[in-house]
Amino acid sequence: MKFSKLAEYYEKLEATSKRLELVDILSKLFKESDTSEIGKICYLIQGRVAPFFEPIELGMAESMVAQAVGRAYGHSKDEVIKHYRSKGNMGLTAQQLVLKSHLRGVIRKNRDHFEGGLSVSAVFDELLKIAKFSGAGTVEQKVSTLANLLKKLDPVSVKHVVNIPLGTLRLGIGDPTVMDALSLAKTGGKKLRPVIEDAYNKTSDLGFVAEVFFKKGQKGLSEIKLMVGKPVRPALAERMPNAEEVVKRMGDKFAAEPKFDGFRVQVHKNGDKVEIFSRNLEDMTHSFPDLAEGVLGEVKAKTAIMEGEAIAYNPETEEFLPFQETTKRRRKYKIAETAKALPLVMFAFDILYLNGKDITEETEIVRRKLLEKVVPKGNATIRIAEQRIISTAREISEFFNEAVSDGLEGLMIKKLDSPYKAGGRGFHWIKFKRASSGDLADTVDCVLLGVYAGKGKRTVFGVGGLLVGVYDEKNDSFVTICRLGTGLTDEEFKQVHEIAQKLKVSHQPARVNSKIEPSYWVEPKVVLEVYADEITKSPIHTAGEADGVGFALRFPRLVKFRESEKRPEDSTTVSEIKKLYELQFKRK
C-alpha cells in the first residue's frame, strides 16, 4: 500500500469521533492492506513503530522536528516554530509550508519521488531507523533522516508523518476498536473479536496478532501461545462487599494471599536474560537492576514468566514500606544509588510459563506448586507470597486484619481450580481491600480528562481542580464521573500541572464523552486512584449514562497517582462502577 493511501484514511479517521464509524473506516483500510504490512499499519495508526511494551520511541522534541521541517522545505527552525505557535499543530504547519507557492520549486524537484509514492513499509522503516539512532550525533541523524523522508512525501502524508515523532497523532483509536475492525475486515462481522482479543492478551502485541490473523486466519490465532519477551496482559480481580459473600462465591475452599501495595511486575526469564514489565506493559528492567539480578540468581528455571509485587521492604525488621517510598524506585537517573538505598523485594504470586510451556490453563493449585519449586524459601530478593487455604468468613477476616496491621491493602482470594485468565476479569480472583473511607468497598481508578484553572491560593499551581472519568469498555471511550479538588497536596497540584501541560490538547479528545467543559482538555493517559463516600446518580456525568443520568463519585479524594503503573484502559470500568453502586446497598 502507498503511504499516501494510508494518509487518506488518517484524514477520514481524524474527521470522526464516533466509534462505529471508526471501526468501519479501519475495516476498509485493513481490507485494502497487504498482509505483509498489516502489522505495521496497526502500529502506525496508533502513532508508533513498535508494540507499546518495546522501549522504542522516536524521541524527537518540537525543536528537532521543526528543524527537520525547515530543512526539508527551505525555512529556518525559528520560522517553522513561529508558524507552529499560530497553528498549534506541527503537522498542519508542515503541510501549509509544503503548499506555499514559493516552495513549488522544492516540490517540483522531488515530484518524481512522491508521485509514485513511498510504500507504507518504506515510511515505517525510515521512522524505525529514526527511533533506533543512539550515541554521538543522534540529533543530527534523526533530523536529517526525517527531513529527507518529508521531501519524498505528498502534503497530506507530511501532515501525519510529522505528528508521529511528537506523539500528537491523535485519532482516538483504542485497541478494542482495532480488534473489532480486524474481525470486520476478515469476516464481515465482529464474531472473531474474542479470539483476536485472547491472542492479544497473551502477547500484548496487536501488530503481531493482526499479521498472524491475516496470514493464517482463526487457526493461526488459536495457535498463539505465551512467548518469553512479550508481556502477558495481567489478570484482573472482581470485588465483593464482605467476607460472607466471598465464601458464597468461592465455595468450600479457596486460596488467600496478602495484597501488597507496590508495583505489580511481570518477570520474563530466558536463560541469562531477564526482562521486567510493569502492570501497564512498560519495560522497567533498567529501573530494577536488583530484581533482575535476584531473578538470575534465585529463580530455579531456564525459562519462566512470573507475576509478583515489587515493594520496598526492610528485611531486618520485616517491615513493608509505604507506597510513596516504593515509587521512588521509578526513575531514569541514579538508579544504582537508589537501588542500594531503597532495595526492592518481589513477592511472586503466580507463574504463567515454565521451561518452554504455557501453563496458564493449569489450575491455581498446580501453578502454585510449580511456583514453589522455582522460588525456593530463603531467597533474599525474589520471595514467594504467603498463601493460606481457607474456607470460612472468619478466616478471611483474621487474615485480612493481619495483612492490614502489616501495612498492606488487604487480601487477594483465588479459586483453587481456576486457570490464569490473561487480561480477563472474573470471580476466579477477588480483591478484598480495606476501604479508605466512607461506604465504598474499594477505591476507584480514574483517568484524568481535563483541568480547571486555579483560583485563590491555587492560582500559583495553575490547577484548581480535575475532571476525571472511567473507562467505558463497550464503547472504547472515557466517560466522566466526578470533579476532583480535594486530597491533593501542594506538591501534587504542581505535579498535576506539569503532567497536564505535556498532555494538553486544544479540543475535546475523540475518545472522551463529556457534558462538562473544563478549562482545558488533556489526552486520557494518566490514572489516579480515588476514594469517595459513595456512588450516586448525576445528570451531569456520563459514566453509565441512561435516560440522561449517569454515575458520580460523592466527596471524591485523591489517594495517589498511578500514571506509570496502569494504562488508562485498565482503569475502573463502567460495569465495575455499576457493581460498586449495587454493593453499597448490600453492605448497609
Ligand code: ATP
Given for the second form:
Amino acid sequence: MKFSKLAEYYEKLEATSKRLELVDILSKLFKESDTSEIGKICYLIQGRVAPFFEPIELGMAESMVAQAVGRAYGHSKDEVIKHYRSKGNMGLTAQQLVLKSHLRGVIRKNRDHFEGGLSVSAVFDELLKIAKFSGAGTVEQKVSTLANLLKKLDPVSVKHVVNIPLGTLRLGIGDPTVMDALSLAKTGGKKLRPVIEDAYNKTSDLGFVAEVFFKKGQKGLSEIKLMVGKPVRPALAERMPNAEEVVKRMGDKFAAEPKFDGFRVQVHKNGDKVEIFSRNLEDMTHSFPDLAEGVLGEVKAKTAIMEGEAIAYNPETEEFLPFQETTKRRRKYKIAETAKALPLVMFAFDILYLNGKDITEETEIVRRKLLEKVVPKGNATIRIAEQRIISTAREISEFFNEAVSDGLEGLMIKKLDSPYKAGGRGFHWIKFKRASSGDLADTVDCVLLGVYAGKGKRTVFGVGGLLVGVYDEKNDSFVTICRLGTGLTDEEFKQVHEIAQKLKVSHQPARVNSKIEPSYWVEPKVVLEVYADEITKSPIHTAGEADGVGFALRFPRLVKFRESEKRPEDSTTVSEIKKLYELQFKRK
Ligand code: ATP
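Starting from the form predicted alone shown above, please give the structure in the form predicted together with ligand ATP.
Okay, now the whole complex, with that chain kicking things off.
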C-alpha cells in the first residue's frame, strides 16, 4: 500500500471519535492492506514502529522535528517554530510549509518521488532507522533522515508522519479497537475478537498477531504459544467481600499466598539472557541488575517465564521495606547505587513457560510443583513465595493476620485446578487486602484526565484539583469518576503539575467521555491509585452512566502514583466499579 493511501485513512480516523466509526474505518483499511504490511500498519496507527513493550522510541523533541521540517522545505528552525506556535500543531505546520514550498518550487525537483509515492513499508523502515540511531551524531542523523523522508511525501502524509516522532499522533485508537477491526475485516463481524485477544494476551504484540491472523487465519492464531522475550499480559485477581464467600467460591481446598506489596515483575530467561518486564509490560531489565543476576545464578532452567513480586528486603533483619522504599528502585538513573542501597528480592509466585514449553494450560498445582523445582529453597534473591493449601475461612483469617503483621498487604487465594489466565481478571485468583476504614473492598486505579487551576497556596504549583476517570472497556474510552483534591502532598502537587504540563492538550481528548470541563485537559496516560470511602451514584460523572446517572467516588484521596506500573487501559474498569459498588453492600 502507498503511504499516501494510509494517510487518507489517518484523515478519516482523525475526523471521528465514535468507537463504531473508528472500528469501521480501520477494518476497511485492514481489508485494503497487503498482508505483509498489516503488522506495520498496526504499529503506525498507534504512532509506533514496534510493539509497545520494545524500548524502540522515535523520541524526537520539538526543536529537532522543527529543524527537519525547516531543512526539508527551505526554512530556518526558528521560522518553523514560530509558525508552529501560531498553529499549535507540528503536523499542520509541516503540511502548510510543504504546500507553500510547492508554490515556491523549492521541492519541485522532487515531485517524481512523491507522485509515485513511497510505500507504507518504505516509510516504516525510515522511521525505524530514526528510532535506532544512537551514540555520537544521533541528532544530526535523525534530523537529516526525517528531512529526507519528508521531502518524498505528499502534504497529507507529511501532516501525519511528523506527529509520529513527536509522539503527538492522537487518533484515539486503543488495542480493543484494533482487535475489533481485525475481526471485522476478516469475518464481517466481531466473532473472532476473543481468539485475537487470546493470542494478544500471550504475546502483547498486536502487529505480530495481525500478521499471523492475515497470513494463517484463525488456525494460525490458535497455534500461537508464549514466546520468551514477548511479555505475557498478566493474570489478574477478583475481589470478594469476606473469607466465607471466598470459601464458597473456591471449594474444598485452595492455595493461599502472602500478598507482597512491591511491584510485579515478569522475568524471561533465555540461556544467559534475562529480560524483566513491569506490570505494564515495559522492559525494565536495565533498572534491576541485581534481579537479572539472581535469575542467572539461581533459577534452574534453560528457558523460563516466571512471575513474582519484587520488594526491597533487608536480609539481615528479614524485614520487608515499605512500598515507598521499594518504589525508589524504579528510577532510571543512579541504578547501581540504588541497587546497592536497596537490594531487591523477588518472590516468585508463578511459572508460565519452562524449557521450551508453554505451561499456562497446566493447573496451579502442577505449575507450583515446577516452580518449586526451578526456584530452590535457600535462594538469596529469587525466592519462592510461601504457599499453604487450606480449606476454611478460619485458616484464611489466621494466615491473613500473620501476613499483615509481617507488614504485607494481605493474601492471594488461588484455585488449585485453574490454568494461568493471561490478561484476564477472574476468580482463579482472589485478592484479599487489609481492610480499610471505608466500605470499599479495594482501592481504585484512576486515570488523570484533567486539571483544575489552583487556588490559594496551591497556585504555586498551578494545580488545585484533578479530574480523574476509569476505563470503559466496552467503548475503549475513559469516563470520569471524581474530582480529586486531597491526599496529595506538596511534593505530589508539584509532580502532578510537571506531568500535566507535559500531557496538556488543547481539546478534550478523543477517547475521553465527560460531562464536565476541567481548567485544562491532559492526554490520558497516568494512573493514580485512589482510596475512597464509598462509591455513590452521581449525575455529574460518566462512569457506568445509565439514564444520566453515573458512578462517583466519595471522599477520594490519592494513595500513590502508578505511573510506571500501569497503562491507562490497566486502570480499574467500569465493570469492576459496578462490582465494587455492589460489594460494598455485602461488606456492611
Ligand atoms: P491488578 O494487578 O489486579 O490490576 P493491582 O495492580 O492494583 O491490581 P492489587 O490489587 O494489589 O494490584 O493485586 C494484584 C497484584 O498483587 C498482582 O498484580 C501482583 O503484583 C501482586 N501480588 C503480590 N503477591 C502476590 C502473589 N503471591 N500472587 C499473585 N500476585 C501477587
